[in-house]
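So this first bit is one chain, no partners, the form predicted on its own, shown in structure tokens.
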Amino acid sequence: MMDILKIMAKILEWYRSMMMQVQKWTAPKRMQIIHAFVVAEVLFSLTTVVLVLFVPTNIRLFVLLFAVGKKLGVLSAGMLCLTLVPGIIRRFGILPELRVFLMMFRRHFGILTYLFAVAHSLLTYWLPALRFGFTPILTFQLLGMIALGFGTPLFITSNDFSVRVLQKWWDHVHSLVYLMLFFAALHTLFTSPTTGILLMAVVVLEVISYLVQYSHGHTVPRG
């Protein structure tokens, strides 16, 4: 019991050791790291909008185009979960060092889980259906297309300017993305059952969290 606790207590020193060198690194930088990601969601959305506008008739291309779109259905339920992650530490008390890593750059988690969202969506459903003729919409693309319409007012709203407008109702806005992460959840136990369960441990630990605040008498806001 004593070698689980010491090899524990490593552990945590490591852990904090290493989130220290981090913040270290980031804090002077994060407004140059905060840039990059403009610019890389700038020239994504660019690129999507090019790919919009000038479907492809190369079969082996739209193969490719698809496979990308699935792998980037992936990566936006994994921003998802970066976006989530920090509420979830803090409703629970634990890893501080890592929620305030996380924070510095969440809203632009959540704007990248939004635009690979709306690219999974052209690639892997709207593209083929310009190119080969629509379909009848499936279960588990109503869920996903549910999914990315509670994200949209999210997206649009995740900038200063919205946050001065609406004030407190900014973070009922903001609530909705409780409701998006359960349709994304449902929508990848579906294509991809792997993710789908990654996203509902993080609806159960979402509901957790919130219990155990309860539990202690807090007010519980939303993040």
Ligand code: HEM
Second form
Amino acid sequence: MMDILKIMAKILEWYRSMMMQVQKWTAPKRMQIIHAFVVAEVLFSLTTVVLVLFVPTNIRLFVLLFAVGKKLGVLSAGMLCLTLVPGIIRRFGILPELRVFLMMFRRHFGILTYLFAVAHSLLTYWLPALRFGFTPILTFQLLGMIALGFGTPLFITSNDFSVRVLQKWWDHVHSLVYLMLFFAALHTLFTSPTTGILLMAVVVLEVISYLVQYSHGHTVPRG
Ligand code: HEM
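Alternate state requested, the form predicted together with protoporphyrin IX containing FE (shown: the form predicted on its own):
Now the full complex is given, and it begins with the chain already shown.
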């Protein structure tokens, strides 16, 4: 028992010193990192547009793009988790250092969630459909489309202008992320059980963290 406590204390000490190092490095470079995110987002969107405009005809390229599209689905799911972790750990009242770090870039994790999901659906569904013809939409595809639908207002309002204009409504709009998560989890359970279970675990953690927050009878500012 004592050994386990000692190991836990060591892990906590290691985590704190690592987070301090990470923050010492990232805090002064915050703006540069954010600019790098914006450049990556623009380049990624342009590449996606080019792929759609010049629907590839080469079958090998098609197979490759389908495989890339699947990976983008996993990346989108990962980004969605990163966007949601700060809220969960805030409600549990744990790991404040990690929260501060993730909050610096949360908007861009959210934007990437959407851009990756759009590219994912283009490469795995729309491009094949345009090339080989449309087939009836399957349940798991519909669930993915619903998730993407809920993500659209989040993507459009992920900027300072919308925060200023929408004020308290911004929080309400961004609560749609929970519906996006739920439908993305259902969609993914059909296609990749590992990622699906991960997303469902996040759904469960969201629910438990809200229960913990309300059982403590306090409301911590959103974040
Ligand atoms: C937030 C939205 C979405 C997320 C997070 C997401 C995530 C994923 C993940 C993780 C996979 C499994 C990839 C793998 O097996 O490695 C997948 C598969 C797939 N998704 Fe999505 N997806 C989303 C939206 C969509 C949409 C809108 C469509 C369009 C209909 C779509 C169509 C597909 C297809 C066709 C597959 C591949 C099925 C196969 O293996 O043949 N997804 N998605």
